[in-house]
Partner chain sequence: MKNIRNRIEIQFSAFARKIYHHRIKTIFLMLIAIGALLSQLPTIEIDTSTEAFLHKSDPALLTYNNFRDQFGRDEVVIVALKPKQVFDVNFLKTLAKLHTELEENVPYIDDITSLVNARNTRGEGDLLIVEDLLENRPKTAGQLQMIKQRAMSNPMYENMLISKDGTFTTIIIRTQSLSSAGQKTDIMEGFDDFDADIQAPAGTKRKYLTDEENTEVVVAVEKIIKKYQSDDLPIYLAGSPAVVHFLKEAMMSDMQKFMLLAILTVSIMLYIMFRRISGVFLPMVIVILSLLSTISLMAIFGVPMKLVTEILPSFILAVGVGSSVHILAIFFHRLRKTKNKEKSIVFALGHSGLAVVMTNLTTAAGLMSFANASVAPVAELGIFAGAGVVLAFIYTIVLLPALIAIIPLSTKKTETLRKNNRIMDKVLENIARFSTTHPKKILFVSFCIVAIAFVGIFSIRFSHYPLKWLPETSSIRVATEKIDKELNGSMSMEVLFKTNRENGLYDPELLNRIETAGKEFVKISNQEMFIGKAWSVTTLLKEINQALNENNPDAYTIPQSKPLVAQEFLLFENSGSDDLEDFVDSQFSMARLTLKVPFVDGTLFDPVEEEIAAYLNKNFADVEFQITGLVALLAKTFNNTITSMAESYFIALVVITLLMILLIGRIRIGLLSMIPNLVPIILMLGVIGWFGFPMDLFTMMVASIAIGLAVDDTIHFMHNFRRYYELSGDPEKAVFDTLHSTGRAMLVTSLVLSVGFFIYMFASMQNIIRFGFLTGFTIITALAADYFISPALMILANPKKTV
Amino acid sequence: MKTVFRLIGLTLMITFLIPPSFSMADDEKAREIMQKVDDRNDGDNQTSEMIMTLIDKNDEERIRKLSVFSKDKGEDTLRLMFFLHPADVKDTSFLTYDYDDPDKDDDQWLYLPALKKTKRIASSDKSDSFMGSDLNYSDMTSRNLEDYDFYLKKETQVRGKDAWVIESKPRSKEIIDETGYTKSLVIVQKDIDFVVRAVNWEKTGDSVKYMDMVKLEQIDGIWVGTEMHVAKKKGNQTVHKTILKFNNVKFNQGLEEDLFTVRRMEKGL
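Would you pass me the chain only, in the form predicted in complex with its partner chain?
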């Protein structure tokens, strides 16, 4: 299954190795749609500027700007992010190796300029918030289709385009613990195999996250979501919101692999 974050185009397509004899408890049509979503070309060697607006329950805003670089390495994804704003955290940077192998924890390095130290971060929990936003790490990394059951619920329209509504349910408790979601609804725009909306039910706190890709652009022939709204709700009440925007999205920037190293990260932009 393509994660919402991947739809934005930051990560590369990952090939799924599903044994052909795998018996499906879910419906085939839904799985076929999700497979197509997963197979869609989402580009490589990408650079962009990410602007994250965090809105808390008091309607107070915080803005964070990051410069993002990403590259595919085989089936894995390398990603480097530098903080541009706010000033106190400028040059703080994150480097991630997102491995395709589900048994292998992702690698993450963090450089704190105030401490002049790089730390490798070991954490297998992906349900924690990404940079204080309403997205979590599992939203950023790839999920394996065989970890889920898919059910086609109905057809709908989103902003005038035909779409499928598919329910996805994790097959094991481990997946629920890792992603923090007990189930999701994904809405796939039919003509471009793109997840334009998703609803995720959180394991703890009785909250639901609404993700809405409000702006889609075709850049170098690749569909990219350049603005996403995420709202975390408890019942009827919104408790937090995130607006995620991508500027200057460029593909095929010929990024070298040695850009994605600790040494490069410590040097700053």
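The term rigid core refers to the most C-alpha atoms you can superpose between the two forms while keeping them within 1.5 Å. Numbering follows the first chain given and starts at 1. Being a predicted model, the structure only gives us computed values, none of them experimental. Compared with the form predicted alone:
- Relative to the superposed core, Q253 shifts its CA atom by less than 2 Å between these two forms.
- With the core superposed, D88 shows a C-alpha displacement of at least 2 Å between these two forms.
Cool, the form predicted in complex with its partner chain is there; where's the form predicted alone?
Here we give the lone chain, stripped of any partners or molecules.
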């Protein structure tokens, strides 16, 4: 499923007392809706500038600036991110191969310039925080629909637009361990097949993530989320928040495939 530039696949337990279900039978209508979300045109050869604001429980802010590049390779998506600011993360880079094949694990690498070392992200580490944000590494790729059961719960409205509320349950413990989420609710805006809100319950059992796509823009005929808020809560208290803003979004930029290599990410911009 897609949001923003197909990077944040946030399908972010209504109660922790109910164990996750691993049944294969789900709601045909809900799956049909999620398939439309997954099939939505999200463009190709995209470049953008991202501002990531990290806000702690004391409202202290840290701001990071990044350049982002993505390119389709058949049904797969290649993505490269360079951190530009501040100095402590400058030249850090992150490369993702997001495979369409549900039987193939996505590949991810993180280059740490201070160590002059590239770390391959293992499946067991994909539920870890991405660079101190409220996103984890699994959020940086799209979800495979075959790994989930979907249930249409109700209809609602978000900012005056009709939407569906869909419950998403992982079909295996392996998916829970990899994503870090036991269950999700996603809200899909009907007219554009776009996930505009989501709630994810973390497997630790004591925290919940809330995602809100607060700004959508149509760029070159493609709907893009250009501002997203992700808040992590324990009870009623927000313990951390991440705000992502995307500027200067462009499609059809003629990016070459050799940009999306470990050697290139280590070289920097």
